[in-house]
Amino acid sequence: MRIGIVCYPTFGGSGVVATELGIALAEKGHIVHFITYDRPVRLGAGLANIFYHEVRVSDYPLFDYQPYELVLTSKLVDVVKHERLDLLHVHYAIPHASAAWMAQQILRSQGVWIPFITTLHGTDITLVGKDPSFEPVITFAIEHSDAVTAVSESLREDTYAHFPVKRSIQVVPNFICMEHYQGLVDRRVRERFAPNGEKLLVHVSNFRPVKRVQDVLAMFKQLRNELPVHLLLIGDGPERQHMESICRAERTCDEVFFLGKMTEPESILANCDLFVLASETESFGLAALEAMACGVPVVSSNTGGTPEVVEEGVSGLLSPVGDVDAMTANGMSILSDPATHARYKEGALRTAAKFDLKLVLPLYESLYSEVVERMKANGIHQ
């Protein structure tokens, strides 16, 4: 199968997603071309079955924001006819999922069929779509897409309370590649970050309000009264500087480490003891769910998708947001004994299989071949 992913090409989840997705369809033999501003974070150099289509903005004085969803509505119409694609999947609501519907009108008006996909992953709907000058475009774009997808059922559940939807919404799960987090421990993390035996906390976000952060480095404090750790904080956004500015003046910057952002932190993740999210609201907890991959469990908020992805007393434990003291409780309950230690290591490697990328794809190559299929029935072909 012909097949077009559109993402955005950040560190986000959804673009992590996106992409690992597109080179696991890539390796299985279909031909996949991503559609995006940017190459993709996660998309290395000359991998087979794979394309990249840059969507280049030009600077029109006309306009004082430029048009992006317009370029690329025109990108994947000439991408469609051209590459013969079977079908396009677009990561988040806006502009992607209106974009598509806006080509495969302009598709159809030339005698060109293509359907499309819509994947929601979270903040499209938990933080866009509250923003009423949205909904008419975000339910229009969704009710008019061919199948839509949820990355969990909590945000399958918030799409329905927020937008005036009656059409159906599969929940196929965000994944990782268990193979990809395995022997990845190395003792010069630990000597570097943690030379004098110290638990290691590690936190992952885009820093924005939403995450928390400022939760995870109270939790930390209160933490460190107890057992000798460190906190090691992987990304960056508009938090970082604040955060920053607090480790100075608290003078925990030996025992605080801002390693921004990586485009592979399990490298950093499988050498830690604990992940800490602290998020107001999670779609799903991508995060969380590699650093279960890698034998780390996760103390969290309980929020959103995260219940779904950290089995709580298995491979990890769930607190309100914003209780700080639970967390800490919980992250003394964990690391205090070395044998309940282990215990949640063996349960977050366990859990983490139950998203193992060989479980999901199916349902993502299922669900292609359905909605093609149903246009063939239809009687529309290419």
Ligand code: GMT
The other form holds:
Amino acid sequence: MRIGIVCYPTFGGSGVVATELGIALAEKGHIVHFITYDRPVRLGAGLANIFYHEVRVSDYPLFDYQPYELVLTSKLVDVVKHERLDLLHVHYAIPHASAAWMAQQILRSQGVWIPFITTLHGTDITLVGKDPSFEPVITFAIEHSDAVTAVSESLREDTYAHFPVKRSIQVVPNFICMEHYQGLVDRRVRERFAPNGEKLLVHVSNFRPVKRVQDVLAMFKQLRNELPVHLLLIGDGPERQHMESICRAERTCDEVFFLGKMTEPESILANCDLFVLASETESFGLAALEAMACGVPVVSSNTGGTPEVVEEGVSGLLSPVGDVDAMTANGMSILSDPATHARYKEGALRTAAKFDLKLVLPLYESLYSEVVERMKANGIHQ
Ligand code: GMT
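Let me have the form predicted in complex with the ligand next, following on from the form predicted on its own.
Whole complex next, starting from this chain.
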């Protein structure tokens, strides 16, 4: 199949999932065209069957806001026609789904028929999407997509709860390639960040307020009274400076390491003892899944899709959002006893294996075939 993938090219989970999906499809022989404003951060160069089309928005002085959605639409029209695509798969509703619908209408007026699938990822529904200024467009784009998927049952329910949407939404969970996450133990990471045998906590996020990184720091502060621990923080974003100032005020700069954005966080994750996620909302929690795939158990807030990803008592422990005492107690109960820790590590691998690429990729492939066949059966195809 010839597939166009539209996504954010950044470190966010939606862009990572879209990129890994495109790479996996290309490895199976599909031709994949990424269409976005920058090269996706996890997209290596020179991969077979993969093409990248940059959406460039010119900086006209007339516009206070550059019309990215329109330029993306024009690019979609161009790529679909000239690369003879069979299907568009857009990740994150805003503005990708409405741009795909617009491109579909323009192409239809030219006698070209292209179906598009929208995958909802989380904040497009739970935060941004609920904003009344976006609601009518998102509702319309969801209703008019040829198929819609959500990355968790929780996100599917949130979509029905927050939008007047009637159509079916299929849950296709996020995935990881288990193979890729094995054999990454590197003693140099521990030598550098835990030179005296401290336990290593790790958190990965975009440091937005929704991630509640202050709760991660507060948990660390409590836990260090009980155990020798250090904390690694991967990623960057609006809250980072505030978090750094907390560490300076608390004099924990020698124990908390801000590592910034990383294209391969697994090289650090695989050498840590516990992943901590304290989010207010989290439709899935891809970073937690990546940690589990490295055999790292998770202590997380119990919100959105996290209970679908982290198996309580098997691969981690969950507690209410903002309950730092409970997170600390959960961290203690996993880390303080080596046998318990080993059991959770093994549980993390078992849970992660349920989200292996080998199980999830066929769900997308059969959805692609179904949508394309449906369009052909209705007598509309190129
Ligand atoms: O977490 C973010 O703020 C980034 C966001 C994104 O769109 O990239 O992540 C969302 O999509 C990920 C991939 O499906 C999910 O794993 C994250 O849970 C989800 N984030 C939230 O719901 C807050």
